[in-house]
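Presented below, as structure tokens, is a lone chain in the form predicted alone.
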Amino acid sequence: MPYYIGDVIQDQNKLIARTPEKFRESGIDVQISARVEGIDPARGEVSLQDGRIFPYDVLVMATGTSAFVPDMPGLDLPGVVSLRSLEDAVRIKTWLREKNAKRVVTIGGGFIGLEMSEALSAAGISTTIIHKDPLPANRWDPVLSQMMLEELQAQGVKFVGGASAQGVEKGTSAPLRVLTDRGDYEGDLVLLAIGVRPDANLARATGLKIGTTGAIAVNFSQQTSIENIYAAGDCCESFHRVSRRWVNVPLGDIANKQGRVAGRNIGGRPMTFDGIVGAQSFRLFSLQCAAAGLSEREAIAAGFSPASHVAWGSAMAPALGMRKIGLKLTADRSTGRLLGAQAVGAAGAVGRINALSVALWAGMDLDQVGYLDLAYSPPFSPAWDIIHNAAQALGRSL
């Protein structure tokens, strides 16, 4: 969505994967601009919002997430806004066109609002982003993470780190004013980007068992503690096959595969959703940043003794260039075993961190990732990857 808005994607339709129409073409009734009411398991039946009730036998909830609002003052003026779904990037592009916006304020530094200060500047509108961190994307090693600002400070983006948003008002310069513990910063739209949070409030009143994550409790065929009701995607929990802890990781590819295996099962084909690593990867401007695993605070929570390092290299032979990139990997430090990886580079990040990926699927160690057989070619990486350069530092240290 955030591409649509800078105008790199230009036709919303392009973002739709079936319409309601297509949907019905297959003999799926889709009912839009319907909302629940409430759900009567003992009956098998959804009521709505208008009247109607629909019986089932089988339901499949997936609510998605809820933006996460702060409570500060002036979030109701107009132009202050959250992005979400389609319907929320639509209005967002149809304001910024039509107050002709030049300069927008970000409130959070994670990945929309790292992702959006792209978008806008792509459609030539400047961003303020402001964050409590000191840092962006915080998940990431501060070392990365200084890469990702250095990276928004070339390219115009102002970013205010460690910095409070106290309120909205409207502006003098611009119709909006965020004022901050660390100054006031003006824009023609305030965008909320601190987060999303699961939708889990129809199941908690359906009497549904929410996790700790604050997201449905699923087991590994996507059921509920209701036998024949299912959840799939952003409202529920995904089994963490590292940490081997329930998580909520709120991503679309982790929302499709759920989906599928719920619909399997439900349709006599039985299937598991085996968990995830928690990879992830976003692009900002120039750099590729991406990770799996744990961090280190996740990893001591899990019960592991984490240790880390750090390498830096090149995604190509140096004889053929300098594409600067940094690949942090974690280990438990008495088995050796991988916890997780973090990478961003001008080139070659995203590929390295599907690779690790599958390493923390299998539960390798630093001794089997650092003597990986990867595909060597010079424009691609040295004879001695970074991932094997970092596994194998790191496994000297523990």
Contents of the next structure:
2 protein chains.
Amino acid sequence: MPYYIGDVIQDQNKLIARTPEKFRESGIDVQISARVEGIDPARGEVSLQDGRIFPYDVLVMATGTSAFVPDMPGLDLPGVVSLRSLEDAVRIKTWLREKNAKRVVTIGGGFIGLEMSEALSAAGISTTIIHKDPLPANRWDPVLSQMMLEELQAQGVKFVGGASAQGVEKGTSAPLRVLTDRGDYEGDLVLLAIGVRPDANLARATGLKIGTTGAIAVNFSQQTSIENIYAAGDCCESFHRVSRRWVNVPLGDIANKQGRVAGRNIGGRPMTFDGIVGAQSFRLFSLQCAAAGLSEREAIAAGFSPASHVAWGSAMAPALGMRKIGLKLTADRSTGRLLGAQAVGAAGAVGRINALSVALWAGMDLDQVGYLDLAYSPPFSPAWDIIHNAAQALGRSL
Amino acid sequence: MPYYIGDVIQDQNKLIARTPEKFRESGIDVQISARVEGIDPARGEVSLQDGRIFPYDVLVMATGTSAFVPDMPGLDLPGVVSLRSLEDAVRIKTWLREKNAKRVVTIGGGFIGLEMSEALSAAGISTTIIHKDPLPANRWDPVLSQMMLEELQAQGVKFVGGASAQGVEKGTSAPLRVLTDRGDYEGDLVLLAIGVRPDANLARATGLKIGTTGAIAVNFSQQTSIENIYAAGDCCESFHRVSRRWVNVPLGDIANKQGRVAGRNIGGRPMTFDGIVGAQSFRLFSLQCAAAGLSEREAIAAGFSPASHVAWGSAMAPALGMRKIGLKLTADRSTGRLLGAQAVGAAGAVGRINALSVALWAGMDLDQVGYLDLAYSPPFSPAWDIIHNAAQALGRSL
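Could the form predicted together with a further copy of the same chain be given as well, to go with the form predicted alone?
To see the whole picture, the full complex is given below, headed by that same chain.
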């Protein structure tokens, strides 16, 4: 029987129902609050801090990520919290309720920080976002991030771009004050949403190969460099089908797939995890934001010569109304191969990026994308969808 | 300069703005209300009913479709109308306004008849739909059509399934009465929405090759069997990439693409139209309905051995709420290749069918579809999307 280290719960919605007792009923021994001190791969043993030792035939590393915590004073003040685990979420909710919080200062304007502003707004709490770059969500093109910024402003979220947080101290009008090079901002809670790093410390100490990304290196069967140790989820790498490189993309759907592939291989029904295309989405109030594939910078790093085009249009036939959508496509100049796609819009952005994710998966070029057969109907698209228009316009420019 | 026969206006929204005069300003001579009597391909001449003769170097057949009109008495009564052209639409709107219409009887429960019930409902007019089959929209699986039926009923549309219309006569409580083998239904207007047939009469008379579908046969360059005569749109065939057969699918987006490909080839910048996968969608009040690829019946006719699975789920993560969606996938038993997809749901059905259309285009199998990288985010899908669940469940059953 394999033991699992870390978070094996694939569906957080079921977490409350699936206590260790519930797992035990299914014959699965879950040890919570059990800190692993070391792994001895030669003996096939996991030793816990409390002295207990668990032998294994097969081991799965599922250690996930750690929240990245910047080096600045005041982060030990009560009310300064990271956002990574379910425990963090419970702690934040309790704090907000107990302090009757009205304003949160979030350090980090990536998609997690942005999603939090929406969740807090729904709870009647306003947010100030401190972000190092001028615009939110750096993965997206500035013209698309500009749409997000306008939505934040329309929804009453204060976005302080191009600002570097330098510390947290006690506030005067509110319990906490975040100091930045572009002014100080007070709030009842300070949320650190600067990103996460794969938690590969135990893997490194065990002698497992760590990839250039800092995450655990695996093969297409989710096996690490030691044959009977597998890894799955945010702590390990995935093969990016567009860049043909191993990357670390800590997203829940990828973790789910890797977990199932690892389980299949351990259980004797072998299969491979054939990789990712970097598909991702989030909702920002009334906007859908989605992306897949490579940014221009990533494309250059992967050896391509990228060209891009941003198309604007409506997610429905203009005769039925306008639902503004922007779509950026990136392709390789020499082959016309689609390399990346980003969309932001009032509707239809996620569906379009999903269609383009499949096109990226299949390695399609702009000639194909420009004439794809999509499910046209005026409430959902013009006869020439923005996908067609963007692909044809980019194709003409190559 | 080529002449165009039929409807060259690609975007009906611009119709009013683009009168023949407007076209002439762009150097395009548009003759409206000009009935073609014959084409002489040997001389390269088109002769009109009024005696005028137009010589051509290149000719494009864009004759579209004719509404299918059943053989029954009473169809010549005022207020019995087909729905095909913009003129039909104008006639219907005028009639409804002038008669202060309250109820319309629609013969035909395909997607056009269903879309009409929504449009009429928005105008405060109720609809009775007479349909030959027990459930609407035959292309969709009965369990998905059942969802449509429930939506019709919830929206106050009367659906009379399994009924054969036998004639129209003057009514008593309303101007018109439709007689069926399942009762008689009165209304201010009777709409024939039984389908369309490719209008290939002129092509046939000209000696152009007609396909087994009854539509004009073309090659991948939209050329007919006579080198300098092209065809585009509903009057001609398209290559179906899944069945590998030539089909006639009269949909506006396909017509647009074929028109552009014909134009490119005529204009000396050759390109091919690489076919369709049968992607299609319509909105039915609060439901999105979409499909792509082959039904089981079509799959068998194309030489496959199909198996299908219908999955039910939510278009968003259940923790955020339920938005019911049903997805049917059909695949080939021997190869696992995806052959078709149908979805009906409160949200996300069109986006998912678009992603699956691209998968059909690329010829993917269920193993690939089951692990596609899609843009996961709880407002838009669970971590395992219904696409993954359906593909894996169908794969297990093969």
